[in-house]
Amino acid sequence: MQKKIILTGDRPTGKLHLGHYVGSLQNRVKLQNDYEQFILIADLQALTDNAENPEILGKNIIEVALDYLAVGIDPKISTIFLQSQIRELTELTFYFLNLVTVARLQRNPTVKTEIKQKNFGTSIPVGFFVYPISQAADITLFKANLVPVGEDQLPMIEQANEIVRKFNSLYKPVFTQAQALVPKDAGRLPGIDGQAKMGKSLGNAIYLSDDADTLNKKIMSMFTDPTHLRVEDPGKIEGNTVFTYLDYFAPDKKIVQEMKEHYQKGGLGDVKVKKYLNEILQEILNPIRERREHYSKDLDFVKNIIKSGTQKAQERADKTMQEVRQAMKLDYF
């Protein structure tokens, strides 16, 4: 039987963090043996933030690839490739632009949230505004069945499937509707400052590559309960970032529940809870840091992984675009 296809990826705007790990990276590692997995480094979409400084993308591409390898993505069975090197993605995006209205893009919740976060106001770059269409091209060109994402990306998958239905109805059934794959036991991981989203631009992220000392300092600065001023005071666990992280990462849920009860009635200090979280996260991130250090010593090897993966992706893109041009009657010669 032919394996089902996964398409996923990240914009190379910097190193990846725990939010990426929870939202998508874990699933990619778990599923790579059972699916044909394409992992896209979306450097074209990253230009929406770095159009005036494109030279930083080269460094960030390597950083993202190192994080992929560090978490356990195997380049022998997962195809890591560069968006900008697959010209068919740009071509397909252009075709899809005619299938989506401005009003529909404005209603996309993910786009609305990011526009607000970036303080664009009315000066929204067109490239940024239409990146849901570019993302739809990424998914459909490889006929992905599954797309591992965080909850905040669900509107993007919905919009991609709308485009698929429109194209297949208007021209010819070429594309497959994708299913979003969201971790069952985790929503969006908040930033260490308690904000709803962990993000590079927000300065509230724990990076997969953070050394032990940096990780400890970030955990010790985490937002808890601002009214919990003394150890003996009762504390709140709702909105308490440390307990949110423990709910996800702690292997022993019984210990976490006991800590919650103790914290709520008073007598348990924030430092003790944070130290427990630090022990857990250090254990999780230490092997990731070690693998990253190993791969970082041979960057030519990392670059060759990206190059060979891009060549494999190109073969698949060529095949799909032949079908697209034929369906749209653009195969003139």
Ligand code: TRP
Given for the second form:
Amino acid sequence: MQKKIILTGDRPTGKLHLGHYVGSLQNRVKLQNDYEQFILIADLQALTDNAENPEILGKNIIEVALDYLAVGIDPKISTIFLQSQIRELTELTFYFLNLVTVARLQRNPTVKTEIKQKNFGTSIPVGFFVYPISQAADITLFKANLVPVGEDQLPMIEQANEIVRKFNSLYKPVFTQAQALVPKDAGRLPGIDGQAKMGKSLGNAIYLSDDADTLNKKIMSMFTDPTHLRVEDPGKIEGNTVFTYLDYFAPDKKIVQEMKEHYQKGGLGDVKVKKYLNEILQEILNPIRERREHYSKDLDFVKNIIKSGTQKAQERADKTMQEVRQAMKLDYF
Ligand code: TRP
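Next block, the form predicted in complex with the named molecule, ref. the form predicted alone:
The complete assembly is shown below, putting the previous chain first.
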């Protein structure tokens, strides 16, 4: 039986962090045996808000690939490839542009949030504004059934599916609708400052590649309960980042429950809770760091993984685009 297809990816604007890990990387590692998995490094999408400094992409493409390998994406079974090298993606994006209205894009909540975050004001680059359409091309060109992503990407999948329905009814049923996969129990992992989202540009991230000392320092600086001044004072759990992280990462929920009760009653200091979290996160990140270290000694190997992955993705792209041109009656000669 044919395996179902996963298409997912990340912008190469920096190293990946714990938010990526709980949001989607874990799912990708878990599912790679059961699905045919394509993972795209979205350098074209990264360019839509980095047009002034394209040179950051080259370095970060390798960093992201290293993070993939470090968390356990197996290049023998998952296909890691580079978005910009698949010209069919830009071609398909151009066809899709005609199937979406400006008003629809303006309603995309993720785009809205990002426009605010990036302080574009009224000077929104067109390329940035239409990136959901390019992302729809990413997903559909590979006929993905499943897209493991963080929660903030849900509007993108919804928009892609709208395009699929429109294309299929206008021309021919070439494309498949995709389902988003976000972790069940997770809202999103807050930053170490307690802000709703962990992000590179927010300066509140724990990177998968942080060394032990950096990780420890970040945990010690984490936002807790600002009114919990003395150990004896009763403390709050809600909005307390350290406990939120323990909920995500602690293997023994009973211990966490006991700590929570103790903390709320008073008599449990922040440093103790933080030390416990530090133990847990070091244990999770240790094997990831070791694998990263191993692969970073052989960057040619990493580059070759991307190259051969891109070749494989190219074959799939060719096949779908022939169907697309035929469905649209653009196969003139
Ligand atoms: N938008 C994603 C991000 O911000 C990256 C991405 C590009 C993607 N194309 C995709 C994710 C297709 C899933 C499917 O990191």
